[in-house]
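In structure tokens, the next block holds one chain alone, the form predicted alone.
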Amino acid sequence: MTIPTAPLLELSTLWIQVTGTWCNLTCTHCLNSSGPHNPWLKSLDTDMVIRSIKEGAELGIKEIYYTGGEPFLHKDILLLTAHALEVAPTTILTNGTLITDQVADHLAELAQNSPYSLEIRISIDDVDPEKNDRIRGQGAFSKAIRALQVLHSRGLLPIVTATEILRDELPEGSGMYEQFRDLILSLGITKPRMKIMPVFSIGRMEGEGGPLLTPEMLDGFDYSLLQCSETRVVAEGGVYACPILAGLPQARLSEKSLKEAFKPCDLYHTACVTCYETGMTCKN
């Protein structure tokens, strides 16, 4: 079978998967199966990332985003952040259970001093605690609140992020939208700001087998709904051709530089049929 590819149309988009998929919690349905014990993935170390951006900027970026893994266990991360906002705006993909009042001082800090905008989205998967922390540990969706409260208490509007992986648990004629707007609403914070993503077979949702894209499918097809035409994701290992395929060999377009990153990517994996049918969910 022919296997698809991709043209990178432009580089608008870095993605630093900064924390491997080293974790603190191990979702049920996580896209690249991070956790606390062994991570398949490394982190990356701090001179590295500096460097990716530094590179990124040469090459005219224009967003930046921090995901892991949790990306808040990694030891530089403020630093990290600092310098990605010296370059362009930059969204922190986190499950907010570590981020603390300090934590939080912080990034309003660099929020407030930066001329671009910090973005910070905190993953619940439900609005119900118990139904969450089924999906994502015991005890996550009370901290992920607490974030919430703490990072908006500073002047800062956090994105929820919620996957649909339980949408057929919602109760007749609910959506996932209002059920989301009315939780954070409660909180006090009037502007409510969500992002709902489908569910990728992939990680610790992957099957076996499973639908493929085919060239016949993309004839005609606008590649600029990709993902990966337009990003590149920075970890362990090399530049990978998008976030939720970083880490395999067969996703990896260089081991070195973003530069030589530059060509077609292969739309070999089955979670290139979600994105196809679905668009560029992973940005904001």
Second form
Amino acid sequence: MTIPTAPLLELSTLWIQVTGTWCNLTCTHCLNSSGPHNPWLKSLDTDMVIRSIKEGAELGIKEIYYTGGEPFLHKDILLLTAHALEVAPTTILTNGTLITDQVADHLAELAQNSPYSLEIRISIDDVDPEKNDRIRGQGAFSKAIRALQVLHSRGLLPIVTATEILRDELPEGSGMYEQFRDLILSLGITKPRMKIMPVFSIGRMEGEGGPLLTPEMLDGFDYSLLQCSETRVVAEGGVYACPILAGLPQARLSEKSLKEAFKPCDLYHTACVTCYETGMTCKN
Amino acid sequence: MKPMDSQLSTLNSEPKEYRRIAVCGGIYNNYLALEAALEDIRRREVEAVFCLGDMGAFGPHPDRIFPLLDEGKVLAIQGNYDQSLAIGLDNCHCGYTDPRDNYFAQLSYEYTFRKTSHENKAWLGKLPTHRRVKLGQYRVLMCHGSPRRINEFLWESTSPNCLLEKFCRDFETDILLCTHTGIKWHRALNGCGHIINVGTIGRPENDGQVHVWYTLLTAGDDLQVEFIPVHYDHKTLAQEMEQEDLPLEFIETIRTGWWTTCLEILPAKERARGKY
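How about the form predicted together with its partner chain, since we already have the form predicted alone?
Full complex below, order starting with the chain above.
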């Protein structure tokens, strides 16, 4: 069967998988199977990240995202955040468990000193601590909540990021969005911010296959609705098409530079169907 | 009312050269602020007045702005809202990603769609999406969101220099004018251009002040950029919004100067400055 492709319409968003798949948690729905032991994708060297930011700036990117794994496991994450914020608005996707008072102080200082916004996205999957920790691991909820509070108290406005993994367990008539909004407000955070994402059939949720995109489905389709039309990801081994597929050989577009990854990418995975159907983006 | 054919005839002419122009963005049905802005502009000896689109949204009585645009000889371009109204789309395509933002955007879009005449929608459909003029020695490109996308948000804190320099290079301009976000800003790039978000006159800019803003540009040895506050009868506007059963959240914004909706799209820095 012919695999359809998506063109790169512009490089707007640069993702950098700073810690590969190295994480201190082992969430049951993790889309790249991150965890503490033997990560299948290694962390990036500090120099490599700085080179990627420099190349992104030359190419006129609009924003930078740090992800992993858990970015705060990177020994130089604060230095790297400073470098990113010199160039563009920057978002860090984190489970929040490693954000101490000292780290929050440093982040607040970086945010204050940059003309660009620093966004910290904290993952929580349910407003109920027990349900959340069933997915994310014992104690994950309370540590994430504490991270929200320490960031908020320093004037940073964290964005709570939830997947729909537990949507089916919601009480009838109860909206996920409203539940999270109420939770955040109950913490005394008066500017609640959140992002809800679908679950992808990939990583620890990889199924037995599933439907794939066909060229016919993409006939007349507006490719700008797919994040891979404006995104590239730097991770161990090269440059990949999107954050969901980073590290997978078929999603690799270049072994070296971002510029070399300015070419169409294969829409080969069942996860591509989720983006196609929902129009979702990993961006804020 | 009849479409403003006198204006349409100017759209495809060669870039005209000016010394001093006024530029406004996002009228959002706020005909009282538009009236006050045009009155203010008349006293400032400008050679032309431009509007960067989004005539509708948020406020009451959409059709009231069109005669004012005509009388004021305002040279307009299309915003995403205008495009949606003109071709009958089912939402404004503002580019929000949050359910609460989209909920409120939909309320104002349905109201505006219902209350905008067929003739005025057709007129919006004929507006260009960009305009080029000369301002003294400067090449000026006007767009609604960004030069590459009508509904792209160019906030001050999320528009890095590397992107803005690319815009100036790729679109061959010295000055880029945009609106769409609702909050004004100006950045002079290092020797290679100016980016100016001209703000909006449709609603205040989330700083607790009830006035709105437009922009005056004057070419001399240097470019002079002045943001001009416009005080208008916001209390009457709020009353009319009540009479039209528009959401209380919108009315609060007009009365207090704090945004209560379309907040989730704000980046961290801009969100931190507001009340909500």
